[in-house]
Structure formats: structure tokens, C-alpha cells
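Just one chain is shown here, as C-alpha cells, and it is the form predicted alone.
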Amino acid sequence: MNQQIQLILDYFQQQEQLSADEKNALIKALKKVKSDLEIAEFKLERTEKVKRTTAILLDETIQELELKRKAVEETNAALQQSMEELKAAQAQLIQSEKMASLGELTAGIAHEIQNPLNFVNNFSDVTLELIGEMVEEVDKGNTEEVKAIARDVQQNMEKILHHGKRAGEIVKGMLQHSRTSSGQKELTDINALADEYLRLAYHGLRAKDKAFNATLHTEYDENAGKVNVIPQDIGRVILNLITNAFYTVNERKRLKEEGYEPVVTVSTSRISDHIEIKVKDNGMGIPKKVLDKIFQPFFTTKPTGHGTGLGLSLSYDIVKAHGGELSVHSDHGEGTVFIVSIPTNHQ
């Protein structure tokens, strides 16, 4: 290209009919074109170099991205496996926590069942004696005495039936607690549920530690009524809170403070469209620095071997699943109250 421009320049310079000014103007224009072409040629060459470099970098980037994609896929697969393992471990821990609470119930259940069974056995013995007397009176033809004995037998049988049903309800409650939750909600008498687990927790702890004792207060709202909940799950929450309350008052009692008497209070109340269940103790209370952590999984203030740190976390999740709230108020050195609030209209 530069040679052709030079030829044109030479040609113009040889033209005699052109004036010197015209020649200078043409030569100047051609030199400008020459300069522009040289710049364009330089830029084109540089662009080609950039294109080649970019192509190389792009190819390297594609290879690097492919390696990263494979690494991400491998990481995702590893994470998926880890997640499955964590889910399995979580399920196992939940089952362990449930069985631990079931173990705490065992002695209490045995005590509760023994009471109605004693009544059944005693009334059965008395009834057998009455039937023997009735047979004798029948032989004597003493109709009025037979009727009187028959009424006593009827009353005894009603009592046997009542206490037999009571034992059956306790066994049913135990089975509900031990089996995997069906997830089926049913109308449940919250007062009866709280009272049952209070007794079972108390007798269970007494069976393990004969020295343990505490004053139990109950304040059940007669208007609490029934709420649509999964009874074995809410029962597990109540059991956990009561067991924790017994633990903390027992620990404070071990300090042998003068005038200290352990007290645990369980109360219910209907507030607008909610049912509240409160478990209050006069134990050591919870320090403020750990109060925000108590619902975290595996967090526990108990010594090693005395708790998994899952009880309150699972209780929190259960109450949340019912559309409710689990909250706590505590003054260190004064005591703690846990409040379970469950909406009555939650489906």
C-alpha cells in the first residue's frame, strides 16, 4: 500500500501543468492518507494479536470452567451424601432423645399403673367374697339381702371398670409417647395431658432418686378445654420442661441453702385464641449470657452424661410446627418459667 502511494506522489510531482500549491496540497493529502493507513494497519495487526491472545485465554478459561464444573459436581455429590448422613444422624439422635425421655417415664408409668391395678385386685377380692355371700343368701331365700349384696357388687364392678380404664389410658399414653409420631392431630384435653405427664415425671424421678422431693402446684384453667394437637408430641414437650424443672430444683436443693424448698408449678390458661402451658420452677435460673442459646441444638448447661442438648431444641420445633411459640423468662438465682403458647385455631 505504501509503494502505491509513493508512485502516486511521484506522478503528481512530474505533472508540470499543476501549480506548486496544488502539488503541495495533493502531496499533503496523500501523506495524510499514508499516515492513516499506517495507523490502521498497526491497529489491525494489534487487533489480530489481541484476537489470538483472547482465543487462547478463552480456551484456557473454558478448560478451567470445565474443571471447576466437575469439581462443583463432585462437591455437590459429597454434600448430598453428607446431608443424607446428617439426616440419618439427626433421626437417630431424635430417637435417642425420645427413648431417653421414655426411660425417665418408665418408673412413673409403673407407679401409675400399679395404683389402679391395686384397686382392681382389691375390689375383685371383695367382690368374690360378696358373690359367695350372695349365693348363701339365695339358698336361704333372703331376697332383700341378695339385692343389697348385688348393689355392692355392682358398685365394685363400676370401680373395677373405672380403674381398669385408667390403667388402659396410662398404657395408651406410654405407647403414644414411645412410637413414632403419626402426625395426626386430635382434640386433646390439655389439662389432663399436663397433669398426666407431671405425675409420670415426678414418680419417674422419685424412682431414680428416693431422696428427691418437691412441692407440686397445679393451676389448671377450667376453660382451657381441648385443643387440636398431636398429643404425643405436645406431651413430649411438657415432659421435657417438667423434667428440666425437677432437675434444676433438685440441683439447688443439693446446695443445702437454708430455708430453700423446691417448688414446681404447672399451669394452663386460655387467652383469647391461644392456650398457654406454663412450667415454673424456683431453681437456680438461667444466666443471661446463655439464655439466648438454650433452644440451639446440642446446647446444654447440664454436666456431661446428664443431657443431650436436644430436648429444648426439639420442643421448640414441635411447638413451632403447631403454629405456636415456646418462650422463657428467667432470673438467675430466682427461677425460670417456660411458656408454651398454642393457637386454638391452628390446622
Given for the second form:
Amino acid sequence: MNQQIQLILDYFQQQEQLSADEKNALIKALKKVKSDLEIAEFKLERTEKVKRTTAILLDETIQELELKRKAVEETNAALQQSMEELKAAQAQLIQSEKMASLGELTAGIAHEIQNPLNFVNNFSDVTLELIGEMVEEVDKGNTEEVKAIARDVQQNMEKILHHGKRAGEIVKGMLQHSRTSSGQKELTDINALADEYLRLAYHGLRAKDKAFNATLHTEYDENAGKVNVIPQDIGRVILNLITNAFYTVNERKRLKEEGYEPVVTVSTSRISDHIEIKVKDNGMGIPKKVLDKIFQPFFTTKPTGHGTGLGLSLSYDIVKAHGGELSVHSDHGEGTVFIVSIPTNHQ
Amino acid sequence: MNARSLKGNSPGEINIALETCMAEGFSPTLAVVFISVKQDRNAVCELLTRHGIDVFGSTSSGEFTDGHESTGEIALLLLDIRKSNYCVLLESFDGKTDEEAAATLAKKALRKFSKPAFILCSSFFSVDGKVVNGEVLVRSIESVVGPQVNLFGGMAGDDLSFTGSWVFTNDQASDYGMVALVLNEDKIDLQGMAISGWKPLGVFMTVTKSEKNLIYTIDDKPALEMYLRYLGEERAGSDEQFDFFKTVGGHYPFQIEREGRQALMCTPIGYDKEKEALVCEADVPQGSRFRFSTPPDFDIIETVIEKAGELKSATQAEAEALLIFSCAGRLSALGPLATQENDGLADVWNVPMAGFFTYGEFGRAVNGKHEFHSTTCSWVALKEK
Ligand SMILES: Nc1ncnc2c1ncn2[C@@H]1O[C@H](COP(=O)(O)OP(=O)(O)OP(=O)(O)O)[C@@H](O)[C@H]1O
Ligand SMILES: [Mg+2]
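Return the structure block for the form predicted together with the partner chain; the form predicted alone was the one displayed.
Every chain and every other molecule in the complex is listed next, the one we just looked at coming first.
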């Protein structure tokens, strides 16, 4: 192409009938054509090349992305797997935590069962003697005496039955506690529930640590009444709160402050359509930094082996499931109060 | 200030052109010389010295003046700038770090002028293969003179032979150094900018193994093989005749991610077949993230020229001379359009111009500050107040 243009250029140069101006104008125009042509050729060539390279580059990029996508997919699957394993492990931990608190309860429960069992044993002893006497009187033919003794035996047997049943109830409660959570809601006397678990917690701790002691205050609202809750679950919340309260007053007591008296107060109150259960202590209090985290699962400030950090998190979930709130107020160094608030009309 | 641009294919041609314009009454004080490594630069320096003209010189990978472009020749911009408004400094990198050398140069400039501006040309590839880090030079000068410093220029070329490029003055020369035309900014007005136009393409990749300016692996795969495969030149690596820079390197530089700043363009200039490595124009730290990039659309030259026009009317600036530092990659990727770009810029300012095709540019990014670039067309218009 350029050769042809050169040809035309040479031709114009040789034309004698053209004036110098005409020649210059023609040559200039032709040079412009030449450079435009060069540019057009270049553009065409480069466009072809870039098109080709871009296509390949994109192709490679797509393949690369495909590989990455696959890798991500695999990682996702692995992640999913470990998530499930983690969940399973957590569930196991939560279950074993329940069993652990069952362990805490056992000591309290043993104490509770001991009373009725004593009754049963004592009355059985007495009754055995009475029956011996009765046989003697039968031999003597003293019908009146026999009848009198039989009435005593009957009364004793009723008492044995009563205390036997009570022990049975306690055992049943213990079994319920260890069940995963198939508990049913039932109308529950909140004051009785609070009191029961307070005693369980107290005796549980005492069984573990003979030196432990704290003043227990209870302020039960007579109008608290019955509320539709899953008793084992709410009981568990109360137990957790009280256990924490006992722990912290015990900690503070160890500091041997002048005149310090550990006090834990459990109170109930009915406020319009809510029932409130408060667990208050005059323990260490909770620093602001820690306060944000206490409801997180597995958060604990206790030394290893002393806390799993599940107590409050589980309690929070339970209260939520009842449509209620679990709140906390704490002054660092003064003590803490946890408030369980449950609507009475929750279905 | 008056300016004249000269061109020639030998020192003799330059001498004739110089004497012609001096005969017309022009008496330049300073010559900006862009010259092919094939030419006898000593002869050119001698003849300029003989005429009492100061030399600021750099070797080129193609050089041009307004209306003329060549490879293997000589281009000059002659200025009759007042001697008190400039000085030429040459600083070698031998025995010091790039950073120290640049700081020394900047301090000398500060001693001369309270507000110095820099036209900077640095060697790129020393004869024994040492690479200069342009980025470090900019940061180091900036740290001495302040972030507002005006800094334009380019890295010396060697006609794409990558065997060593040179900077020089009347009586000094270095293949591992830099030369600065230091201008008194209170007396000289500088306007300019650097525009690339290369566009990122594809996904981010990571340099997983590198050493100085050699990249060994990308995403843990051999870098050379991968680069060529991505550009459809798989067989090229085994072809002795393969002109790497002109065919692929100059067209497809990397855009290396920089925190909080424009990506740094980095052009692969060759390869080391034995090590299966890519040879880059600058050091690439291990762990760098980058994307491939593709050459600008043809309308980039209009953009470059338009932006120059906008700057001119926005600043109401006038000019008496124009210098252009255009990346050698632009010549491969834009061909005759690169020539149009340079001529278009000279038309905007309508002043004598000289420039060369560089291995890296210094200049003000659009709406940004002074940076070290690659792939850009960096220009600066000068006016003595
Ligand atoms: N009454 C309180 N006084 C001070 N700090 C408390 C009190 N109750 C809870 N905390 C803080 O909250 C943290 C979390 O309590 P949570 O009951 O969830 O776990 P834990 O008691 O550490 O372990 P776990 O109850 O699982 O045995 C405790 O480690 C403690 O730092
Ligand atoms: Mg606890």
C-alpha cells in the first residue's frame, strides 16, 4: 500500500505542468493519506490483537474463578461440617452442664430426702413394736386393746405413706431436672418454687464446702400466686442466680473485710401483669467491662474447673422462652441484683 | 524565556542546527538532551559545552520534538532560561541507597532555592543490572522538600535493549544515578500531569515468590508460564526470537495494589527462562496483589489532550516550552497514536517541545499528587515569570 503511495508521490514530483504550490498541496494531502492509512492499519492490527488476548485473558480468568469457586465450595462444606461438630459439642457441653448442676443438686436433694426417710424409719420401727404388742394382745384375747393398737398402726402407716410419697416427689423432681427439656408449662406457685431451689442451692453448697455460710433473706410477695411456667426451667434459673450470688459473697468474705456479712436475698413481687423474682447479693459486684459479656455463652471469670460460663446464658434463654426479661444491676464493689421478670399471661 | 527544539541523527547534524539558530540571534543557556544510546553523547556534550550551554541529558528509547519522532537519534530542547533560575545536579546511587541519594540531591536543591521544582531523569537499568526504585526517589525527595513539591520526569531508556541507560551533564555521566534540572519555582511556573489509560482486567492475584525485580511464582504457579498463558503466547517462552517487551510486556503491565493510593503500574520487561521468572521494571515485593491490565482504548490520546486543554484554561497558564516523558510501553501499544498524542500536547501549548520514551515516569496524577508511574504520558509546560 505504502509503495503505491510512494509511486503517486514520485509521479507528482515529476509533473512539470503543476505549479510548486499545487505540487506541495498534493504532496501534503497524500502524506496525510499515508499517515491516516498507517494509523488505520495500526488500529486494525492492535484491535485484532487486543481482542484475541482479552478473550484468552478472560477465559483464563473464568477458569481461575471456577477453580476458586470450587475451592470455596469445598471450604464451605468443611466449614459447615465443623460448625455442626461445634454445635454438637456445645449441645453436649450444655447437657453435661445440666448434669453437673444435677450433681450440685444431689447434695441438696439428699438433705431433703433425709427428713422423710427419718420419719419412715422411725415410724416403721415404732409400728413393728406395736405389731409385736398387738400379737401378744390377740393371744390374750384382749379385743379392745388390739383395736386401739391397730388404730395407732393405721395412723403410723398413714404417716409413713405420707413421707414416703414426699420422698417420691423429691426424687421425681430430680428426675425431671435431669431431663433435657421436654418440660411442660404448668401453673406453678412461684414462692414455693423459689423457696425450694433456694434451699437446694444452699444445701448443695454447704455439702461441698462446710465452711460456707451466708445469711439468707427471703421476701415473698403473698400475692405472687401461680404462674404458667415450666417449673424445672424457671427453677434452674433461680438456682443459677443463687449459685452465682453465693459464689460472689463467698469470694468477698475471703477478703476478710472488717464487719462484712454475706447476705443473699431472694424476693418475689407481682407487678400488674408481671411477676418478678429478684436475687440480690452484697458480693463483689460486676465491673462495667465484664457486664457486657456475662450473658454470652461460655463467658466466665471463674478459674478453670469452677465455671463453664453457661449459667447466665442458659438462664437468659429460658426467661426469653417464657416471654420475659432477665436484667442485671450492679455496682462494682457493692453487689449485684438479677431480676427475672415473667409475664403472667404468657401462653 | 525562548525555546527551540532541535533534532539530528549525529552530533554533526546537531552542531549545524545549533549554529543555525544561534546565528539567528538565539543564545540558549541550557540544553535538555534526549539521545539514543547508539549516538555519541560525549561529542554532543562537548559541542554544547563549547557553546557555553549547560547540559541536562538522558538516554532514550525513542525521542521526539514537535513534529518529529525517531528512534536511535537525538532530540534537544534549547532554553535561554536565566542562569540564576536553575541548576543541574547529578547524583550517583553508587555506595548509597536510592533513598539516601535522592535525599542528598533534594537537600542540595533546597540549599540553592527555597522552593525548588524538579525535572528528574534517573537511570533505570545499570550496565551491571542494578534497578532503580522510582517510587523511593519520589518519596525521599518529597520527605525533604515537602509534599507539595513539583516533580516531573522519566527514567532513561536504551532503545529497548535493557542493557543500561544513562543520565549526564556537561562533564558527568552515570548508568546508576540521576540528574535533576532544579528550577526556582518562585521564578518558573510549571504545569503538568501524568495519565495512563491502562485498565485493570480479571481477578486479583498474588505474587507468591519474588526477589527484587524477578517474579518467580504467582498464586504459587510459575510466573512466566502463567503470564504467557494468560496472554495466549504459551509457545513464546521457548522461542528465541520472541520480542517480549514489544509483543506482550509493554502492552500488559501489572497494576499492583497500593494502600490508599492509585495502583502502581509495573511492566514486565523480559524473562529469565532458566529461572522461569518474569523480569520487571521495578522491584516487586513478595505478597503484592495485582491485576492484569489491558492497553488503553484509542480515544485515550483525546483524553490526554483534552485534560491538558482543561488544565490550561483552568489555570490560565501560559507556557514557553514543553517536555514530555512518555512510557516506552505507550509506543508499543499506541504506535502512531503515541506520536499524535505528543504532537497534540505541543499543539495545546503551541510551544517548542522535546521528549522521549521512558522506562517509568514522574509526574502529577490527575487530581492527585506527585507519583512514580509507568505506562503514563507525563508532560510539563514551563514558563519563566
Ligand atoms: N452475682 C454476681 N456477682 C458478680 N459476678 C457475677 C454474678 N453473676 C455472674 N457473674 C459474672 O458473670 C460470669 C458468668 O456467669 P455464668 O453464671 O454465666 O457463668 P459461671 O458462673 O462463670 O459458670 P457456670 O454458671 O456455667 O458454672 C461469672 O463468671 C461472673 O464473672
Ligand atoms: Mg454461674
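Residue numbers count along the first chain shown, from 1. Throughout, rigid core stands for the largest set of C-alpha atoms superposing within 1.5 Å between the two forms. Since the model is a prediction, treat every value here as computed from it, not as a measurement.
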Exercise. If you line up the core, does Ser272 shift 2 angstroms or more at its C-alpha between the two forms?
Worked result: no
